[in-house]
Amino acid sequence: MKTVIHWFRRDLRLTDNTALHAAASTGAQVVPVYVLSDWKKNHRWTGPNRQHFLCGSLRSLDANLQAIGSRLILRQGDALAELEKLAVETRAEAIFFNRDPDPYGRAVEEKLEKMGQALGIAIKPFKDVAIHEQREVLTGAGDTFRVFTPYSKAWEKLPKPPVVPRIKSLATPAGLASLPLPDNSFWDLPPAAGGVLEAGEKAARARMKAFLDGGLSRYGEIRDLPAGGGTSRLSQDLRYGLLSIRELHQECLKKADSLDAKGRGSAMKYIAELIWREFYMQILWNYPEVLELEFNPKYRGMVWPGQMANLERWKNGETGFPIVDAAMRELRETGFMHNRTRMIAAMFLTKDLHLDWRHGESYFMQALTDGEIASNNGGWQWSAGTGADAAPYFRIQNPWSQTKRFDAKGVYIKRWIPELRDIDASKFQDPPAPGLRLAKGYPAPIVDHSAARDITLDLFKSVLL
């Protein structure tokens, strides 16, 4: 019998999975493979939770594959070796894998190309991490978008690739080599959060199902309160492909059509961040120097003064800011921060505390469940005013307005700041008077934000002079 491997990356299901599919349906025994990195302690993309994450996924995956008469095979090293070596080992004919959006995932996968021509192996690549990739979302004059409300109405008019069944049955070769499922201790790794979602393709599709039956319809309502639970959950499981994008994307145009005219509104604002995801993956694709330089050219080289001491500050939640705090606090205790606070946090670093955007990113990559290389590049560069359809220079969030907005009763703050939980919520409005602290045992704001505010106007206009 015939064999083909498929090489499993952040694609880690078995419904709707475009490659996997396509090596089920050559009638070959299929050889799915997951090739673990040899990085110890630290790493620029990833960190505690987001490994236990993938950990846990690889797991469910394991499991879900011995149900179909299959099993995961797991590999560590060089993903090109290691996929070589079981190429030889097999004597597969063909390797199918998804495309990744990521500079560093296509750079292995144009070496891969060609060394399926030198051992003469078939190589197959498929779209399913996006719904439309790098080139498929083009202006009338066949360039691609630099701002997102054109780049979403073209995005929108493009029929969208089918849903592919769930795999049902897998015959895979006996007697293979495979390393045990690891945890984070294999990366030298402490132990994640404690809050960190439950992980796997089954998990995954339950917080689908809930969102899809509750969350959609009040979605446009309550999406901006971090205290609210108004958001899906579903960006770590859209970041390892626990779900697919396509049947996500699907699904919620089915559940909108069953809603009244304001459900209905809230299920396309909802759509709208998903079309973000692909915006922001389309920029990666296409400028991957964002990863080092800002979107924006004019930006380049602009040196920001702000004091390396207040970045600690900043990680650890001892701004003085509550909102602030509340945020990185509760990145810190879950892996996970709502998206709002995300925005609020960002432009605090880089508008208040005058720190380059990079120190944020990194910082961000390295804590979150979710992390998602374009996603969460295009947001920092967003809030720091240099990146694609990014916020201009002089807007610039206040912490302390953007609490009456978005946590009013101080919900969200007194949930992750125990030291202020018995303080009046209208205190977390306004700045306390100059050398006066909001609670024992909390600290003063670190910064002035309407003299922060006055130094960041001058900075990008000194830039743009």
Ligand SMILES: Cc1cc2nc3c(=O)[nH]c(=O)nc-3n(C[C@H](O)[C@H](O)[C@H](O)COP(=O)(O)OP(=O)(O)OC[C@H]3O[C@@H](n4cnc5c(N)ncnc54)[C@H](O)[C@@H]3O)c2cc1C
Second form
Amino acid sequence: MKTVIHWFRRDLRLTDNTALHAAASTGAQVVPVYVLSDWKKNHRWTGPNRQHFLCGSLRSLDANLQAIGSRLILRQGDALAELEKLAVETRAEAIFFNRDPDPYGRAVEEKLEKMGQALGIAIKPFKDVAIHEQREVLTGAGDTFRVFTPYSKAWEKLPKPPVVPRIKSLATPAGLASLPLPDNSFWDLPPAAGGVLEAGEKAARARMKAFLDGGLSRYGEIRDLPAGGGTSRLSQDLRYGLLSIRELHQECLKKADSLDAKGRGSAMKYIAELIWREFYMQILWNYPEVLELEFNPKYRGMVWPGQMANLERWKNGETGFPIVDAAMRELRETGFMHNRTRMIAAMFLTKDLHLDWRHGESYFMQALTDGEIASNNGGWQWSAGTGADAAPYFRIQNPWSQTKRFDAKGVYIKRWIPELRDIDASKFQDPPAPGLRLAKGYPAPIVDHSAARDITLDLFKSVLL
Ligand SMILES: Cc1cc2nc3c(=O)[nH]c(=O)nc-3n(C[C@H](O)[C@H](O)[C@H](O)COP(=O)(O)OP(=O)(O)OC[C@H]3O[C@@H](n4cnc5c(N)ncnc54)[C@H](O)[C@@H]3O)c2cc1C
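Right, the form predicted alone is done, so what does the form predicted together with this ligand look like?
Zooming out: every chain and molecule, the one shown earlier first.
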């Protein structure tokens, strides 16, 4: 082959990139393209933080490609139409890309296959985003898993795909038109929050190294403390494919071998989280209807009776529940929220404010830098009690006792809520007396947790009748 296209999607890296490596291995010239979407302003599934991180990642990818003799070609619009134009323009004989688990990406892949047949171009999809894809991890009877623990046991037993080398050089045809590298104004979006992490493959690799050398061995102990910095902060890097999941998994196993029993336990706990990521991907792959419907059919059609005014209070971090408000303000100010407080904030929206999980799912996608359709939907349906292997509806976390367990000294709460900095942390562990506020300028709780809990139990019981 003389010329092939590599279509970059959520794999914005040169290291251990399966499809890119295969494209380069043909010996042909490679046209590395990314197709920018052409919507403007608000979008249901993204927002300023993610787009900012995407822009930084594209800038870094272009620089990395230039360093090996190539460059990134940027086009904008419908991916299929743009790929067709580019294929005709460059007389490409094949289009290489890594498969996507989400139904929108898959729909394009199907159409691309037909386009390839019509134009006589080879279409070359690869596994990359997950270690195990849609129907690789199956029960003895050949079915997909709906529960995490047996899924993860079966996942661990399967042989793992090898890591492929970083691309060292890439020849790309000269003279191809490309759009300039974008920033948020390209989509008429405001700038990102101040706390969004540095984008690009180099920054992601530095984060991975720092975590493997430090946090991994203590992950089991401190991962649940939102103030602690005890997690890897690699979710946005995995979302945009700045890191390869195969490499991360392999490096964790290698590191685990050098640790004592406790450290190894921590490393295994971390790998279990990486498996949760794949569990939710295979749920989305096999049950794409979860994006619209409750995974558990028993709860489909459920009507959430909450007041919409409370949605804004929740988004703004003004519910009067310090742990929830700290979480929502962390999200607003940094584009990130700790996993423990994601669960608390999500359960609060559904089980205390009785608002439909889809409102929260969509807001998280717009606000998170790591917004990822499969994990986000999985996390929301888990918290709402409607999802695959979800928390049962009657297991309702109490935000006050969660604070006592996971932020006893109020470090996280005080970091994000300046109004509460001078208040004794023990006051964050129980509701204030009726009519009282924790501090001037900070709201009284907008609901009573025990009363809200009873309403939730009745709500679920009524649909189970
Ligand atoms: C309501 C809700 C919404 C969520 N939305 C997202 C989302 O949009 N994108 C996203 O990547 N994660 C999401 N998660 C999962 C989890 O909160 C984040 O992956 C994690 O907080 C990211 O921080 P970290 O990289 O430091 O995590 P670490 O604890 O260091 O975990 C390492 C990696 O494992 C994966 N992981 C960890 N926990 C989970 C989990 N519960 N489910 C799936 N994968 C997991 C992530 O890829 C993460 O980067 C959500 C969880 C909940 C409860």
